[in-house]
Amino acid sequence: MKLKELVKQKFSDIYGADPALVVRAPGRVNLIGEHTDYSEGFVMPMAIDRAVWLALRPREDGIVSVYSVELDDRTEFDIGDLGEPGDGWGEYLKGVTWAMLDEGYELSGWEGVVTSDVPVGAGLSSSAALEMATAMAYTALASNDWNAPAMAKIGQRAENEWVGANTGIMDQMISASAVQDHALMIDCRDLSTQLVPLPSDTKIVILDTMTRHTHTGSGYNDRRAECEAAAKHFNVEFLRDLDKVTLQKNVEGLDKTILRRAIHVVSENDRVVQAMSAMQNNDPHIMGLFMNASHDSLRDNFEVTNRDLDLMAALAQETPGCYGARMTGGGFGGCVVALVKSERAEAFATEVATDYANVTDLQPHIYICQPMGGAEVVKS
């Protein structure tokens, strides 16, 4: 059963009626541009055909009550009395509620059912998808127009200030504003976007190592602090403002770890711009080289890979049909993304999965993905 039908059926089972609204918000995979968004740099993600689905109807008492199919658990809270941040999946809904209220939005209560096929902790932005589904629910109930950059900022505030993960804005921005059949090059300074088509006759393959991370406990926050320290050393507000020449001339007295973080961000921003040109020129070979270089930098300079991510990237890069592969997401576990020749995608997935399982005794999950559109109200 497709998730749209599943969430509608579950809603009907629980509430004895059809939902008033069904909304969808996708997960994402980042093709290149990792750990650059919180330095106001460049990223190039695409939404994937895995998403959070939310069926709901309004209620009049200011209560939000949502049942999770996967977790068999319910979260419930009063919009007018959110209390303090706590633990659990419901905090993402409460965080969006808090941020929207703080920005002056008038919110009404609702009840519903949520389901998702975005893997949790895999680096595919399950939390951002949940945040954008929540924001879409509030927006649709109020009959307001969807403002993707504004809602992305709401989701980021929820993640940063309520949940406590100092993530950048990329995940929410792509979930909120993706365009079908395209990746987006996002300038994380002004949130401007450029549509970027995938090279012809290619597929995006996501390779889940089945090792997991959390943004609040994985070292993610440490990396953000290190980037801020590097920016301070170079007397710029963000590492986005630093170029390679200035970096090389002003390393005296800089801690070597902080220097490596700066090297990654500066070089990664350059790679995103060049990778966009390669894709616009329909050149998967050049795009793949930049993906490989990105993984090397994430491993050596930013130090956010692990043994399994490095193994998966290496296996993918060595398998026929692969143009390039890299770690994607926050790191410390999760997924590798590969750009693969279309006719080889299925065989590539099988071969890499077999090789990885033989070495690690872990059975990876492999997703051959389509670039999808962003958050939306889905006609029932």
Second form
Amino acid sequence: MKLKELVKQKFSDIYGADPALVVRAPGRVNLIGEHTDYSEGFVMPMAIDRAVWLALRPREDGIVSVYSVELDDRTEFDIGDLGEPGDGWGEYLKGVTWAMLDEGYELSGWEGVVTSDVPVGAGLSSSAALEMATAMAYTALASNDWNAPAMAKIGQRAENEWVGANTGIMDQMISASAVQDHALMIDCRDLSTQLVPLPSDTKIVILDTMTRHTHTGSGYNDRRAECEAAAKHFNVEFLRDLDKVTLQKNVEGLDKTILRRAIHVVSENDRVVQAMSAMQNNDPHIMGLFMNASHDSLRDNFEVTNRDLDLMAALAQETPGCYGARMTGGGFGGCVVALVKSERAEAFATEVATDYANVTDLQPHIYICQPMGGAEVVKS
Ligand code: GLA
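Take the protein just shown as the form predicted alone and give its structure as the form predicted together with alpha-D-galactopyranose (GLA).
In what comes next, the whole complex appears, and the chain from above leads the way.
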């Protein structure tokens, strides 16, 4: 059953009525521009055909109560009395509620059912999708217009200030504002966006290594702190403001690790801009080379890959039909994204899966993806 039907069905099983609203917010895959967003740099993600779906109806008593189909668990809280942050999936809903209240939105209660096919911890933004679905639920119930950058910032505040993960703005921005059939180049300084078409006759293939990460763990937050230290050394507010020449000239006294972090961010920002031109010129070969170079830098300079991501990227890169492949998302586990010739996509998926399973004994999940639109109300 499609998730839209499933979430409506579950809602009527539980509440004995049809939902007043169904909302959808997608996960994402980042094509290039990794670990650049919190340095106010460039990213180029697209929304995927995997999403969080919420079926709901309003409540008059200021309570939010949501049942998760996957977890067979209910989260419930009073908008007027959120208490302190705790653990579990409900914190993403509470965090969004807290941030919206803090920014003066008037919120009313609701109850419903949530379901999702965005794998958790795989680097495909399951949490951002849940945050944007929650923000969309409040927005639709209040009959407000959807302001994608404002809601993305709300989601980021929920992560940073409620959940305690120091993530950037990319995941929420793409879930909130994606456009079907396109990737989006996002300038994480002013949140301006440009639509970028995928090269013709190509497919985006996601290869899940089945190894996992958590962003509240130390690795991600450490990288962010290292980028801040690098910016301080070079006397710029963010690494976005640093160019290659200045970087090379002023390395004296800089810790080698911090230098490598800076080299990654500065070179990755350049790669995003050039990758966008390659996509606009309908050139998958050049785009693929930038993807490969991005992986190398994430492995050697930023050190956020693991053995399985390196293996998966290498296997993908050497399999016929692949233009380029790299790890995607925060890293330390999760997925590789590959740009593949359409006619080879199915065979590519099978061949890489077999090779990977032979070496690791892990059975990877592989998705051939469609670029989807961003968060929306699908039934009013
Ligand atoms: C995670 C974060 C994003 C971004 C990526 C790395 O997905 O949520 O903000 O920093 O890692 O590019």
